[in-house]
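Only one chain is included here, represented as structure tokens and corresponding to the form predicted alone.
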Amino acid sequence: MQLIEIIEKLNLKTLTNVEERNVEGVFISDMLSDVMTNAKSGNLWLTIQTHKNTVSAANLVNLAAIVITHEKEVPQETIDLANRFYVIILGSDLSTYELVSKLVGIGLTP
């Protein structure tokens, strides 16, 4: 599934600049080693997690983009370096769960 079509359905806020992206899958974890040890590229990450050492397990990883959830406020330090590497963080205001629920029902799936 494309980025930008996630983006559109469930209203997600784009922190940074966005680009075009496949989708293949979501991961959901809070713990940055996890991340890097677990993750697959291409998936979305749902975080509640907004210091800039998000951008670096992204990055890392080659995730799709990374995904604030529960209202959080990312740092700007953290948006500006994700623009420099290119790893788009979104936002919403929805809690982790009501966003996956959400995603299943858009036909997304870990």
The other form holds:
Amino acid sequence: MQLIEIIEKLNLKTLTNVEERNVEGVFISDMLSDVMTNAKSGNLWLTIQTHKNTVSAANLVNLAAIVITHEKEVPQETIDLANRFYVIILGSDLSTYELVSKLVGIGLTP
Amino acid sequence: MAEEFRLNLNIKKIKEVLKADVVQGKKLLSTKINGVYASDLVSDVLAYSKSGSVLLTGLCTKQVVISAYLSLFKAIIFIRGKKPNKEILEFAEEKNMIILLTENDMFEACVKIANADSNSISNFVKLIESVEKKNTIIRKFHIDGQDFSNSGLLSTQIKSILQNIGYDPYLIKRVSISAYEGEMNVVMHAKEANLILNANEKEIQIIIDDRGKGISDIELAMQKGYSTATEDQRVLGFGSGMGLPNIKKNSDELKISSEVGAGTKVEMKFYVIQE
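Could you please show the structure of the form predicted in complex with the partner chain, as a counterpart to the form predicted alone just displayed?
Once more the chain from above appears, this time first in line as the rest of the complex follows.
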């Protein structure tokens, strides 16, 4: 599924520059090593971690985008770093669980 | 869309690093620039450049300046000591463009500008030594312990070095993930470390040698889920006890030696599979 379609259907906020990307699957974790080990490239990563290191992790694993749930505020330095490395960060006011159920609802099933 | 600055550079900084003369636009030195485009072909400039950039060229004709103006360049740098004529300068003045002159050649000028960009990742990693010999690339970096603000950037830099060499993407992913875990271990647990990257056509080797508290029981440290991370580090999503197991999973050879109170040395190897 295409990233822009997901952003529009789930009304996600775009916190960084956005470009069209193919999304293949979803990965949920707040532990960085877990993301490094188990996330696959092209995954949408749902997390509540907002510090700069998430950008390096997303970049190293080639994730499609990071979605910060629970309307958590993302520090400007994280956003700046993400823009520099073409990492896309999105925001949602839903909880991770609610967002997952909506993702499944639009057809992004495992 | 708002103007996006991928570079953190202004004309003044470029003037300094190139030791350039500003022959037009002295009042515009604080102008920020968006990118750099180096070419001697007018058609290239029109086709591929990005607005807000600076043009580096050895071609000193009015056509170049007109093309640069049409492509929304903010400045032109004439390299190799080329001097524009009066007509060119008048056109630039009328269009509020900046003209700089430098003795550097194209390659030198590109490298100097790239190094001056404070947004460039190479400014966040501390390169101690860089050696290239017989198909082997050796890079030695320094990592500061407890520096969470820049952690992860060295692994990102290693990834781009390996991409530039042209290794298989899956191999690069394994190496970068392992480097990331090694880097994070230093940031969390050690005072400082040196990281050596050694890459050739047969294998990629990473050695991380730290000064820190050391590991008393390596076997225990290798167990999934075992961690001595602090509560603060765990809140940031570190310390899940997956670092070393993750390196083991992604590397072909892993050797850890440690002395309590002195430090830990982690050596990892990744085989390059020839097709």
